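Take a look at this single chain, the form predicted alone, given in structure tokens.
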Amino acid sequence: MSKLVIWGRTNSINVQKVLWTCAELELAFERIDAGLQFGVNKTPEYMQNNPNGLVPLINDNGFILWESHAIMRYLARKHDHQGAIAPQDPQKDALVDQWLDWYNTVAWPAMKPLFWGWVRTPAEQRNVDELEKARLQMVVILEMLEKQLGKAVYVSGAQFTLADIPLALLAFRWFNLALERPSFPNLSKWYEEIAKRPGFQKYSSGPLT
């Protein structure tokens, strides 16, 4: 029987993506703490497997892979034979990829400064003006997602897919930071439904740290 090992701390958004994916696919795994206070990820042994020195990293019975979205896609391709979270139709699958890429290139680069500024930066070191600029940028970006969720039940269409996972984790951070937020009714409705999923509740709804 193959063994899946995941390196990464549970408060990492990138690790949470992979853990939630495993929950959706009902995959057993072993997890090893790595990153930030746990170290490990900058050791020569780890860097040999992941030259970025980041988490997550997986070893699937000898197959080494890093980058969270690549891991999510790999696990779905290997185990999701019915298309439960990764559509088998090429066009629907491409839409999933589209939103996964949008998260990486547009949404998270705007959210990351907010998250780090409010959660992981001491109050006396925060640049409040820069954080406000980031908040306003995030509002514009979430307006795009709000419009999309006005046309579709889930991010990429009628079905819950891999595309919903990272954006739900981003939304969790958005709704739990001490920020002024405009009303996004479609986003809020989608998020409330997503938050009921066992994988979200188990791996992705703890305090922000």
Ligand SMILES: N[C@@H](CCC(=O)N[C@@H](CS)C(=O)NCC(=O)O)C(=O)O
Contents of the next structure:
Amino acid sequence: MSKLVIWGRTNSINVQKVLWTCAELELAFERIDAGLQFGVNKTPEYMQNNPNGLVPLINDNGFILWESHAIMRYLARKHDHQGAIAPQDPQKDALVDQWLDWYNTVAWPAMKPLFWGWVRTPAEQRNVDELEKARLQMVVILEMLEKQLGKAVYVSGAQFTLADIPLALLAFRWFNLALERPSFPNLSKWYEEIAKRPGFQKYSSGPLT
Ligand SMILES: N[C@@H](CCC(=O)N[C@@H](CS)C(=O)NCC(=O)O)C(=O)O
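Give me the form predicted together with the ligand now, not the form predicted alone.
Shown next: the complete complex, the earlier chain at its head.
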């Protein structure tokens, strides 16, 4: 029987993407804690499999893969024969890729300083002016998502797909930071819908750490 092993701590957004994807695809897996306080990810054995020394990493019956979006796509390609979360139509699938890339190149780079500043930096070391600039930048970026969600029910179109997963995990962080937030009705409506999914409930929730 094929065995999927995932390395990564459950509070990592990148690990959560993979765990939630497994939940959508109803895949069984073994998870090994790694990263931050758990260590593991900088050991020579781990670095041989992932030279970045980051989580997540998977071993799928001998096939090694890192980079959370590559892992999500791989699992969907292997198991999602009906196109339940990764559309088979090339254009719909390309739109999924577009938003996954947008998350990596635009949305998360803007969110990361806010998350690290408010969650992982001691209060006395925070640069509040820089954090305010980061918040305003994030508002501009979320306006793009707000517009998109005014045209489509889900991020890449009419169907829930892989593209919703990272952005919903980002939105969880945005909504759970004690920040001033403008009203984004489309984003809120989408988020409320997504928050009903068992994979989101199981892997995204809990205090931000
Ligand atoms: N682009 C990579 C980023 C992976 C990444 O930055 N992982 C973080 C956790 S979210 C990490 O391993 N940090 C070091 C640690 O946890 O020790 C991906 O999407 O998988």
